[in-house]
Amino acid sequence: MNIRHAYVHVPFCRHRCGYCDFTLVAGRDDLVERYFSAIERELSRVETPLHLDTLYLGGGTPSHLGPRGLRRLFGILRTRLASAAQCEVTVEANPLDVTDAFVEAAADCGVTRVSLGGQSLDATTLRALDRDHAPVDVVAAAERLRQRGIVVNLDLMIAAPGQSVADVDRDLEAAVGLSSEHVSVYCLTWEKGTAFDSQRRKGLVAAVDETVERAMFERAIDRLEAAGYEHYEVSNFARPGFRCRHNEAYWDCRPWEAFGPGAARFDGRTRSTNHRSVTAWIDRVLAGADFTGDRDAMTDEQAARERIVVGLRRRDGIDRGPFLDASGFELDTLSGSAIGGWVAAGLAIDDGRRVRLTREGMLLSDGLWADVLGA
């Protein structure tokens, strides 16, 4: 099999903030020598060496390394991951570690985007969300990573507890004028276990109403367009010739291989998810065991499925030819009643050729899918 996508956890932050669920440890960095040992024993399951068009470092927070940590890290992957010619890669960061010797560090070891997790940019709402930053520390990080050529993915939360349209308009405004070449808006989610859902539980903060929710990312369209950047997926918006060419590999469901704890990796059929907590992770490579957390094996109909879903997430849609060359099926063997409600109820349009989600029908995404999965 030709893999030439991978993804490398780094489960290091120095705070949890209260949404996040992610496989994660914070203030233990005790343990960061013997995660890059357990890294390089698993990547010693790659026989022959990797010729990848992306790599992606997610968290965690990989800048949390620092830059001395960032070069050790690169240093063990070249053993197995090589960078074919034009080869994207990208590593997550939180703002305040993006230090001139951290973008020095990154574009030596051959960094081309920094997904930024500024969140917002308004002091309020980053309290709200339980960051550590500050919007000046949004901006400071954007400005060193351009003056490197580094181009800059930032991420935008949206519907934090408190939060209003105009705060989110205002985020708009400023996030447009860093002039990040994508722009990622996520809306909260308030996943179970997280200090934020226990805080809900008990009263203590509210979720924003749905309809301002829809408002506020209705906005986050609207502005974002207007600025120049292409909506090519539900949540992220890219400048032309800026796309995440990594995420794009996830939605055409290529393969790709994945190192690290709670890394999923898939080839086509099967996802193998490792061991999700980072100490058992670590022991079981270590101790030479299987370190597997779960495997969730795909039936050729069910990838069939998720690829209509992955799929259609896209502004660009599904082309049936495509379709069926990759999945072995036709699109409306699998999906062609559910297409017909959506294009009556102007959530899609088909023109015999490709089938892609309107406007309506990207922002009421996530309630169509069981039309797909539960056929």
Given for the second form:
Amino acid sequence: MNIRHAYVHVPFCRHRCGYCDFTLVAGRDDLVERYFSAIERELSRVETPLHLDTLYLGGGTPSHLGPRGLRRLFGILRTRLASAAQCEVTVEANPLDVTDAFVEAAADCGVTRVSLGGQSLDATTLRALDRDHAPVDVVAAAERLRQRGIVVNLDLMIAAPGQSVADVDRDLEAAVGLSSEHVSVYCLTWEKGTAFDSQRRKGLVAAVDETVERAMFERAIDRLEAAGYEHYEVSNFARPGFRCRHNEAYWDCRPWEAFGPGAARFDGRTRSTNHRSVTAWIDRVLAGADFTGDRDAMTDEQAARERIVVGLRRRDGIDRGPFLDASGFELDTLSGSAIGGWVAAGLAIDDGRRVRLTREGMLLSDGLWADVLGA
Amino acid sequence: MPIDCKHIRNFSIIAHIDHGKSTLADRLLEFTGTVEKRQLKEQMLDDMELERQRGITIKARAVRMEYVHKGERYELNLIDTPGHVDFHYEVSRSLACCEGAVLLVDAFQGVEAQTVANAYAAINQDLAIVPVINKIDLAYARVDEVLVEMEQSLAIDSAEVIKASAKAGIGIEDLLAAIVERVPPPKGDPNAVLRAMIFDSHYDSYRGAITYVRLVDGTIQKGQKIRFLETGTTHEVIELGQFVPQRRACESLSAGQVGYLVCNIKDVKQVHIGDTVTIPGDAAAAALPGYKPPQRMVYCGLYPSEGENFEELRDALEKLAINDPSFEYQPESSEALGFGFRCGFLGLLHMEIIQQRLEKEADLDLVQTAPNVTYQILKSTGETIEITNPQDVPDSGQIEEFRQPIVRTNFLVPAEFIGPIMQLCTDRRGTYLKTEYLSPTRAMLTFDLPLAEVIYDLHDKLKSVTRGYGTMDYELVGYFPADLVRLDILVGGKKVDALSIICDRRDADRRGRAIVKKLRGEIDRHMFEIALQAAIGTKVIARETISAMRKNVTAKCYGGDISRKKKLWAKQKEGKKRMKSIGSVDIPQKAFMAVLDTGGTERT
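Now show me the form predicted together with its partner chain; what you just gave was the form predicted alone.
What follows is the whole complex; the chain from before opens it.
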């Protein structure tokens, strides 16, 4: 199989933010050396080096490795993961880590994009989100990256505890002012087991009212579209030509490789996820034991149904012809009646060739998937 | 040689629930040596699992004991009876086979509602009453006061009351002697033409129908041909015998005896409770009076929660009905719930038991609609129809008179609770009849109440206002006209037939408000706003709105996120399967019981 995409999970953080449920360790930099050994070992699965169109280092906080750590990691990765021409290489970064030395190292390693965890440009909201940086750090980091010619993908969070629609408006203005090539906007999700979630259960913090949250999200869509960004997936906005090609590979259901704790790979039919505990993953990899956790093995039909879900989360929606070619199923055989219902309810538009969700449909889309994944 | 009637005694034990009936029965079995002590399971006679679990007797049982009194050997047949108000019908069936009844009263609880009801049932059938005061060894026993209560309420001479403790084995011998001396022997003629009464039956997977009989006249032999008069069928007696308490075969049974018949009957429907057994041909005896057919007081719809289980549900109901003739079912269909059955029960406890047995024994997942009583409607055409489903109520223009069942309800309560009971019954549109004092501290209040009010929550309310000390019992007086209406519930503008109820017009506003409010809590938000309305005809009397979901979208869907999210979506899908879709609204199963919410908080 010709795999053109790879994901590497770097699980280190300075501290765990209260809303985060990702695979990571905070304050365990002592594990970094063993992590490198384990990554090297896991990479040995790859017999012939891959020629990648996209490589994505996510976390955790990959930038927490620092310039030297980043160079070490890329040194290891490059033994098996080669870049094809025009390869998109993305690294997630905390604004505080984006120093001149880091930017230099990133550029040297072939990094073309940085996903910048800015989250907000307002000090109060950043504190509410349990972040350790200040608005000025975001501005400085973006500026440094731009000067070095690295594309910036700014992450923003909205519907933070205590945030008002006016606060979101101000954040959006500031974000647009940074004129990054790409913006991701995430409504705060109260994941089970996080510190935020337990505080909410105790009544110490309150989630933003759903109607307000929707208004915030719609403001974000409107403002960013007005500023020339294309709203190409539920949470993602790009200036023309700057969509994240790596993420698009996920949504096209193309196969990809993945390395590191909690990382998920996909071979076209089965998605398997590495053990989500950092230490367990390291121990097992180094011991030569099985380090995978969940396996989501799908039939062709299940894979096709999943393709509908991720396809419809994109603004372009699903084109019937390419869908048939890629999945082997007629879209309407799988979910013709559901689509008909959505169109009638104003949740989707169907021009006979292409089906896509309306804004209303997109905002309510989780309620649609039970019908698609059925049977 | 058939046994002489003068050596037979047939009796029942009647008591309020929990007064120790089953323990006393166990003790009698043990004392007469019918069952050895080490074999004695608690509640020997209650062999249905549910009965054991709930500590109540549901079906009548019959057991033969032997007892020697003053040098004479007697056959004592104990025909057990259920104690709960729902099973009055079974009680009267058992009593019809007896000449006497042991009336058991708890020495602490005293005379309670079912004590009175069951005692009167026995007295009305001219049975000799052997009164017993039980649990006299309890530290809190108030024997003297309870004797007064028995005298006041049932005109029982306290000198005749046997003082006993079934648990401690006190007074058992006195009781057995009293049964022999005070209960008259049966009056049959063993040489007359065979005449026996079928008083129960159960189904045995190996032997087919086991028919319980009380012989009135004549004798019955193994191998003999017999005829069931009502069904008109002829059978050969393959086996006959008595319960000791297991089946024990014998060669013949004669007048006065109680036992069972096995006639190779595969279909229990051929065995009619109350039918007369006699000989085939022209010389057959005349039919015995038989029983009043059971009166189903409460109806509800039972639907499989997934459509494909309809056949399974039918099989399960059929199986249950075999051993429980008091329960009936008819196929019906509902727009909301699909194909199911309208089921009739003796009361709410009976309904609950049947539903539990269906879920437990047949492993069925059921949707139950709220129970309702039976109504009568006199149509303008002069025709009277019986309504067991609110859906069948005709247009108001066709109704001349709408009648509901009224029950005479006796409450036995400590005197300090008379006020709260008065209030409770007045709120439920009861008609006060009388108060009688059983003792200076205990009173019996009698009201006529609509049965519908009684079944919803009266028992719970009684227990709460009397701190558990009050008891009640009721019997049907008849159907009386009332200002009744059908209250419909609309979800998203569509009438949901399974949610309709019949209620008093004056209660409609309160009930309607309570139901739509309850439904609002039961139905999840959808992508669109859902109007919940209660209406009489076309007039909407209450409304609630479930606001539309405004935002429901996963923010992050990268790499491994999809697998995790899919699990969540799959859960939603499972949840949806367990709901019924009305239009495009998914209604959870338990919402169909929402109509039971009578708006209790709004009334005192």
